[in-house]
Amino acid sequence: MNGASLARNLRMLLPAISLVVLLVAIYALQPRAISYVGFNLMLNLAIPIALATIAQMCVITVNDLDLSIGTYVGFVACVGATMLTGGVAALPFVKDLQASGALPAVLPWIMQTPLAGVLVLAFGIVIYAALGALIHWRNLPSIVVTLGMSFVWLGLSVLILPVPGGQAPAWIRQMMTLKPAFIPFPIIAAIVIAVIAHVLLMRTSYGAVLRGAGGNPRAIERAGWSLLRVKAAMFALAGFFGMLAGLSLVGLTTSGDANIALRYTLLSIAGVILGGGEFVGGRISPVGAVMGAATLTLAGSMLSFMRISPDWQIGAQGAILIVVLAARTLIDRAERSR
């Protein structure tokens, strides 16, 4: 094995690493944790948050940034808690016009049906879709485009959900509280996750393709390959995990609200890095991210087994990123050295 290749492999299992670490260090304050139970409270959240992250990803891998999977989720999560539990009908604002009369109190079924709600689904896909082949096409940076496209989706959400309410489909709640034997459902939704993502970005042919344009556009470009396609196809895979992202959130959170996943944009980001996923140059690991996103919700737990106060929580999650990062550079510095 050469050099180079033991410092990446050192750097592949940094995350693995640092799961494993923030684990022992829970177990010793409180052994309890590590069971199914505690598997289930600690790590619930963390589904969402891996896929936002695996979103992300999808983003970084050609080398751009998206800032508004945060308020993406929060539509989804929205959309998620009315059309597509009950149409167009579940809307609050058909409601009011059903109330003062200018509709029917009974609607045709077409307004009802959760159709609906696929379709806008769908639609966000798309628009992602379109994001990417716009900004590959004009050249923009991803940060200002993206940013736009949160204030856009957080418009969205509010005209869909002007309050938090609503309600999740029940297909949805009763997938995210299955109570499997033996393993907890968060974990085994983790590697579904992760086996999927890697799967798709990883082991498939087209998937190499997504993944060069990342590393040396012109070498994919001068191969024959449409740069335009692969940008739309990254931002649309970004589009539909998040989407799953925001129908998790809502299945656990059985109601929708605009400000749901704020948060979310910043902590992907952070879990794509803490994964190993590199900046520029299209070097990710799906199965990395997933971990990243554990170790980010772990994080939280572990504070409140160390009964310090949940509001360092974010600053732990900054430390744990600084403290990883700085692990990486001084690698690098190592390899270089020798």
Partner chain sequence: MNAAAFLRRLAGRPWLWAYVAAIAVWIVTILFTGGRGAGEVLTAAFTFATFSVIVGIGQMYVVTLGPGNVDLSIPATITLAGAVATKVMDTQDGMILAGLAVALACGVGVGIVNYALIWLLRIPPIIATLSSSFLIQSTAIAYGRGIRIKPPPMLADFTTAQVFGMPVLAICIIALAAVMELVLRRTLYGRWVTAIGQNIRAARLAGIDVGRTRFAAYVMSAVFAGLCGYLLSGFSGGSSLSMGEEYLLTSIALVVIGGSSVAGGNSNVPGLWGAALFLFLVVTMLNTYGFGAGTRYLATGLIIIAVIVAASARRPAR
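Can I get the form predicted alone as well, since the one above is the form predicted together with the partner chain?
The text that comes after this line covers the one chain and nothing more.
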């Protein structure tokens, strides 16, 4: 029993151990990086990646997979860089239609205010919830549905912003460039994200129902809960956290781009698995997922310090993920043998 407990504890601590090992390696390569300024630079992009990872985790919790989260984050970034500053009137294709006379020169006031952008972002979350309901109702493979939606989000992003540009709202830029005393903002943001997701999914009664829908859906259904509503709720949560990821990303980059977050799909899946999550069974760890996202972000910095070409960095990050997963497999086998 002691050996089994040790194996379980090692499995739970593996994301933290991986993060610590990476920090030690970075310190050995570049000691000055382990500082206030260094963490700000290295972990800046960890915030949107962590939010996208939590979004992916919500979908994985109910035994599905979201292959559209990267393009959805890019869509939100494009909306944030245009419609959250000037409404629909800020969109390039709307300006072209106005110039050609197809639209009135002066649009209704609601179309010229950021409220139009807020409504579009809210509609994106509704679309995510509808996708979850559709997948459950028609018993469709989530990989196929979300892969198709990835092209829809990308097409909408290109329509909104054909070329990189736009401008992030001032309040988002100010929030993402905060410099609190003593502790860098990315670390504070990561802790807040992890705590909120942990309390929401691990410490509430409805969170237990949401996780149970992935672990034992029949028992949840026999208890009187609607699996259709549960899946719609989890996909809506994924859309919400994906929206936050896109807004934080546009706050860091100060402009939008349809292709700005294409890598986030694979990074979010890797972050969930690296953080101790499982593809099936509702087995997740919100804190571990945020640590996994931070580990993947820091891995890029470590590889840069090692002067490894960016062309090889993606492969090197994959190798790090394989090593951690291999260690977790060994721990799982030791736990079962005990």
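Keep in mind the model is a prediction, meaning the values are calculated, not measured. Between two forms, the rigid core is the largest collection of C-alphas that superpose within 1.5 Å. Positions refer to the first chain, counted from 1.
Core-aligned CA deviation for residue 224 between the two forms: less than 2 Å. Relative to the superposed rigid core, the position of the CA of residue 122 differs between the two forms by less than 2 Å. Taking 2 Å as the criterion, residue 202 does not count as shifted between the two forms: its C-alpha moves by less than this amount when the rigid core is aligned.
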